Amino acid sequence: MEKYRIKPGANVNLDEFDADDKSEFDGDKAEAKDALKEIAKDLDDLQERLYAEGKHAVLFVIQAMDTGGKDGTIRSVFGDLNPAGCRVEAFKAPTSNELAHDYLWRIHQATPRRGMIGVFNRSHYEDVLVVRVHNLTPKEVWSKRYDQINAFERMLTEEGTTIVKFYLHISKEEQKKRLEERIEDPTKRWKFNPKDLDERKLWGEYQDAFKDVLSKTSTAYAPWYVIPANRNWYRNIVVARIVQDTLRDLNPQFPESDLDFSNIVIE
């Protein structure tokens, strides 16, 4: 999966990433689903050990354009994990109370504690994406946030949190298809928001904003991965494999007990 990882300091051009790519899996959609089931079993074991050990926290950040598949990825990759050890946070527009604090205030409160897996559906990166595209704050304000975010993530990693970030990369043509499906399918119409069409008109501006995010905030300690996401099944298998590799690298173990079990009798 290293081909999708953005190296620190890279000058990212999203036009060079194929949203239709499926080169890292030899099988088809059906085989990918079977492979995902096997990965899910391993993730369940890894999560249990991570929770029991209580030494490391793991944070997965997911960003994408509208219809990019954030919800579907979370359901497919993290849906079978024990909710006692996995918490999903969806960041909407900030409340008045959140706006009264610095932009990282609400984010820091949601970061996972040791032993937990945290998943961010949108994140602190909205403050250099939406905020930038819609001119919600001056450039001299949001342009400083890349360094602030890097420092924030470095602090988290030095305190025991492993951070991995996913950008789900879809094409503009695929977004059009998915928006049309939401209109045509009665079971998906609840997802459609006319404001999505206004956001679509800003596709170029968002691509520029994501380019800077990926270029300026993919670090050795908190890397970005650009995930080909036109095919949902391939997106899911790639993300799942990276999650699996991340947890395996931590190699969590069940803690040893100091109790002398030979003297314990249960009547």
Second form
Number of protein chains: 2
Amino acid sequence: MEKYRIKPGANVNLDEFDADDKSEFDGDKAEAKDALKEIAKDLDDLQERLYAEGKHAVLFVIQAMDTGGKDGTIRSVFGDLNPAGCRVEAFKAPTSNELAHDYLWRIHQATPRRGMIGVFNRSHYEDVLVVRVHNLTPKEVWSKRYDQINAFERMLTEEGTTIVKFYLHISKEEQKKRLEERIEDPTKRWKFNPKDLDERKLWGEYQDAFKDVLSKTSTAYAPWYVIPANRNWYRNIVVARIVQDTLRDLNPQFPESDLDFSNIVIE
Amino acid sequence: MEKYRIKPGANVNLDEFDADDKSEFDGDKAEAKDALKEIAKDLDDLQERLYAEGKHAVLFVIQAMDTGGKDGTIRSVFGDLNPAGCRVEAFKAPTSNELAHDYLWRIHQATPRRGMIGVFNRSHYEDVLVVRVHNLTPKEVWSKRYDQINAFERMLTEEGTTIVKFYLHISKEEQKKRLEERIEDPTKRWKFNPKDLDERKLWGEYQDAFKDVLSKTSTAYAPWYVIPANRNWYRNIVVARIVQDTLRDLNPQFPESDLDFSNIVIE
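Next block, the form predicted together with a further copy of the same chain, ref. the form predicted on its own:
Shown next: the complete complex, the earlier chain at its head.
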């Protein structure tokens, strides 16, 4: 999955990333679904060990354009995990209380404790995405945030949290299709917000903002992956494999006990 | 599942509840597993509607003696739900900051928002269980808590949260078996705490404390269920059915949109 990882300092051009790419899975949609099930079993085991060990926290950040598939990815990749060990945080528009603090305040409170897997559906990156595109704070404020975010994520990783970030990459044409689907399917209509159409008009501005996010904040300690996301099944299998690799690298173990169990009598 | 529900004002005698009971499921362990899978599919749909509707919060409280199966129940019953809509809160021994507040302070912060399912692994009931058994606060303090808890839960339900509480009922003999298993299985040893043996010596005191919890805090708006829990598969199917009934009663619906979709053009 290295090919989707953004190297630190890279000058990212999103046009060079094919949202339709499916080159890293040798099989079709049905086979990907089976492969995902296999990975889910492994993740279940890894998650239990992570929890038992209580040594590492793991944080997955998910960002995308509207309809990019954040909810679907979370459901498909993390849906089989024990909810006791996996916590999803969805960051919506900040409340007035949250706005009265710095933008990392609410984020920091939601970071996972050791032993837990945290999944951020949107994140502090909105503060250099929507905030930038809509001029919600002056450029002199948001332009300093890339370095601030890197420093924050460096501290988290140095203190025991593993961070991996996913940008789910869809094409503008695919977004159109998905917005149309939301209108047509009565069980999806509740997700449709007329404001999404205004946001779509700012596609180019958002892509520029993402380009800067990916170029400035993909670090050795908290890398970004650009996930081809026009096909849901391919997106899922790629994200799941990266999640699996991340947990495997931590190699979590059930803690050894130094108790002498031979002497224990249960009455 | 009415037979396991404690009627408000009942004088509960736990000895009258058979932890081995399996009378409400017509089938064996394998059939129960299949039935659980079917329920899981329904829960998945109900949870999505609950989230989409965003009208009701739902809170399931789980309490038990040590080894009673709290973790296993959560994993088996809630493990297939989309983690984006289900949040498990495990309450451990309070921190010094938490102890500097009233006992409901940390609980209140963790209650689910509308659209979400919250699961409490232990809860404010510890403040009339372990606190009472170990005399951590004087009787004149903890004895007032039953009414306080009822008032708190009444407020929550009146403001939109549905509350259902499970006491997983195991026998003292079954606990012995489970503690022995924890010692014998290397992947379970990390769960073993020598203090569990001291707690076991207080079995009778804990049962008395549970008796008062069940007698004093099973209300029409936030009922307790005593779940026969010596058999994990039976415990899971009973809890899952009650969860299913609870969500079905709320009858959550995808919100209707009052937008005129015929006029929408996506460019």
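Residues that one form lacks are left out of the comparison. Positions refer to the first chain, counted from 1. If you superpose the two forms and keep the largest set of C-alpha atoms that fall within 1.5 Å, you have the rigid core. Predicted, not measured: the structure shown is a model, and the values here were computed from it.
Here is what shifts between these two forms when you lay the two on the core: just one run of at least 3 residues, every Cα off by 2 Å or more, at 258-267.
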